[in-house]
Amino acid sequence: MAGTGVFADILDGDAFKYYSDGEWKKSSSGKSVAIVNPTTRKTQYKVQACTQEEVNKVMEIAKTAQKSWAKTPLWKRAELLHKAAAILKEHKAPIAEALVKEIAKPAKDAVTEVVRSGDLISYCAEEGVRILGEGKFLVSDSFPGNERTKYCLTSKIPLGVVLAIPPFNYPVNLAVSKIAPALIAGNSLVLKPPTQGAVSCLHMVHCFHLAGFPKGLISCVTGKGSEIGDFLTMHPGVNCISFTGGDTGIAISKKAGMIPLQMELGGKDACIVLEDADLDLVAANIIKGGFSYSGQRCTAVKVVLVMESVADALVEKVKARVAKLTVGPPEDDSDITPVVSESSANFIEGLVKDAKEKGATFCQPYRREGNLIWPLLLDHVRPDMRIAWEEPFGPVLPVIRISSVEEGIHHCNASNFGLQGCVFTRDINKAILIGDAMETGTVQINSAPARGPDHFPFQGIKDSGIGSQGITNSINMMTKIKSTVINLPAPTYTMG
């Protein structure tokens, strides 16, 4: 049970603790914030309402512990993440329970992602051996007009202080995949989990805690975003941020000042059908892109583009499978279940109103109970309905016909966000050229799209993002070079 056995020191009655200064405290705002469970829409669990003066307590704490760390060394560092992944993943039941009660997340899938969370700090911590124990060494002579009279010694070096800013929908896995990188490079972190979603990363954190990390090395504020929330992104103490989420992202973006930013914003991923596509390969991947935890995933199929040849045979063998998959709450582990929340059902249901007032054919009937919105194919869907555009992050899926290949790119290409596409062709070149044509950071040939494997670079341009993910990429970002110049006296060549 969440909150019991080793996680018994971070729940407070019925509030948990945060994390500071390797301890769990109450705030002295004596205030919580309530956490509502998405399928009973009641209060499941209630956090910390942080103060702006414990947050510059947590900063200032942070900023020492990382001077130590920065001197540990490079193998300790990595023994206890690997300390870590396995406490993780010994304790993926309670966490996976607060994952289920709190974003309604399907039992068996919230179990994979906490022992895919401990996968990717193992294998963090491996790659950051390999990519910090390794340096550059240039000399002066290679570039014209000058002698060998320097010797340069290239070295990567932290940051400092790295605040992570995970999304709802994956607490637990994009928590980690931001403290992992941040702490084998040598930072220190603090973590400001989303609400949905905080008392699972509560959990994850004292798994941190239990693997014996330096005090204030790690700390985890929650509290309402209108109270810490600028507070943090543009405190002076901070001096890299990495965000997942909306639109906020790029509120943070302007206010940050000048330091690094690593963000992933969301997306539109089109999912482009030509003629020759295996159609139940694409419909399974449809099914698979669109509807896994009901939508609510950046990298979601968002838009089917379909060559009209093939549009009337695609969408029957996609009704087929969509009338298959079972609703219900996330204890059943159900294919379909509640959306987050209120407000984001309220939203979902604009998106399908406006669809059916501009004349939308609905594949199967609109349904919805609280928070629970029955997955809806909507078809002959038009470039003047907002579906075809904006992100829904529900179980609706719009099908846009097309009579071109360009029709396709065109629209992929018009829309605001530049995550992921995926192409469905047997034509390998076919494939290639659409690919590079499409304005996104990846693009899936024959597959759903996907952010995983968690080693693959992960980047969105435009709306979507700022820089690249991904475990080898995020030790690179959040590390600096330092260069070294030793100057000779005279010119000198090896043997010479």
Ligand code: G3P
Given for the second form:
Amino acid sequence: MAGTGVFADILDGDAFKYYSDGEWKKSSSGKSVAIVNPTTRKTQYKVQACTQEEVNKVMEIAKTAQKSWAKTPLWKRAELLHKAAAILKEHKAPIAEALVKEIAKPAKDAVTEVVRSGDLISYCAEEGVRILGEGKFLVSDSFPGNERTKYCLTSKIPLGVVLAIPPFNYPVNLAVSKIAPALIAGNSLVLKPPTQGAVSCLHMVHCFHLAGFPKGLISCVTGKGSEIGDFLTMHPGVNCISFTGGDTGIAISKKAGMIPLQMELGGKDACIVLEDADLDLVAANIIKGGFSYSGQRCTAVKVVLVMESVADALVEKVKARVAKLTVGPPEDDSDITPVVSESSANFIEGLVKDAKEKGATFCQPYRREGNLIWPLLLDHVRPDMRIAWEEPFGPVLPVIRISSVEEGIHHCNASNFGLQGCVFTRDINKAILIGDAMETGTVQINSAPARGPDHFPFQGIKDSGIGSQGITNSINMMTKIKSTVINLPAPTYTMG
Ligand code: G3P
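What does the same protein look like in the form predicted together with this ligand, given that the last one was the form predicted on its own?
Now the complete complex, all chains and molecules, led by this one.
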């Protein structure tokens, strides 16, 4: 159970503590922030409402801790990360339970998220040892006008304090995808969890605590965005921000100082279906891609663009599979669970109503109880409907019938987003040509969009973000290059 056993230290009465200087603490504000369970719509947990002074303290400590961490041998950093990964996996049950209660993640998926996170940490430790263990050696005589009188040695050094802000939908996995690269690269880390997902994050942080990381190297502050959000992202002590979430990221990018940013801000991933596609494969991927975790994934299939000649057949196949989806509480491991909040459900409902008024065909009746929305496929969606462009972040999927491939590519590229997309066809040449024409960070051929495996590069263009993630890219992004140039008194040529 959350907050018990090895996690007892992180709970005080009915409120979870925050983590600073290697200790679990109560905020001097005396206030807490309530976390509402999406299923019961009642307060499930409370976390500390940290103050700006507490953020200042955390930043100060993080700066000091980073200096000695940067002097810790790489293999020791990796060893501690492996230890944290093992502890995290060992305690997957209470963390998964928190995911079920605060973000309504289906029970099995919640366990998968924790295990995947442990694997990510371990892989990151190994990758860090490999890529940070080597640098570059350059000689000067490759550039015109130079003799071989200079040797240049480059290595990767840490940035300092990394601020990590994960989203509600993968609070543990998308936190460790920032924490592990930052730490292996010699940075310290300040984590600001999403409100829903905070308790899962606090448990995950305790696993790092139990692994024995130095005091102050990792901190986790919880609280109201209005109080500490901008204060954190604009804090002069922050040397890098890694953020995943909605368009708040655009505001953060505009306000942040001259520091490296890694931003993943959502998508409207298109699924282009050609006449020769394997329609059973497409239908299976539309279900997985559009409806897993009730569509609350940046990489969810968010619009199907299908050639008119196969549209009826595809819609029938998807309808048949939608009918088999189970709908209910996450504890029952239902396929479709309540969306994260009432405001989210209201937003989704607004998109559905707009589509109805403008004449979309409802393949299932629209049904909602509280935050629970039944899966809905909307056929004959047209570009004048909001759902053709906006991301519902819910179990509602529009189908647009297209009369040419160009029309599909045009719709995909007219979006403000450009995270991922997918194309289904048996003709690999066409798939490559279409994929290359799609303005997205990744194109999947004959499969639904997905971020993983976690070592693959992951990036969006346009409003979907800046920078590239994935384990290797994140480690590189959280370092900078340091050069040392050896100037020789005379040209020197090996064995010359
Ligand atoms: O929504 C977060 C995004 O990173 C999706 O990840 O693993 O569901 O493709 P995934």
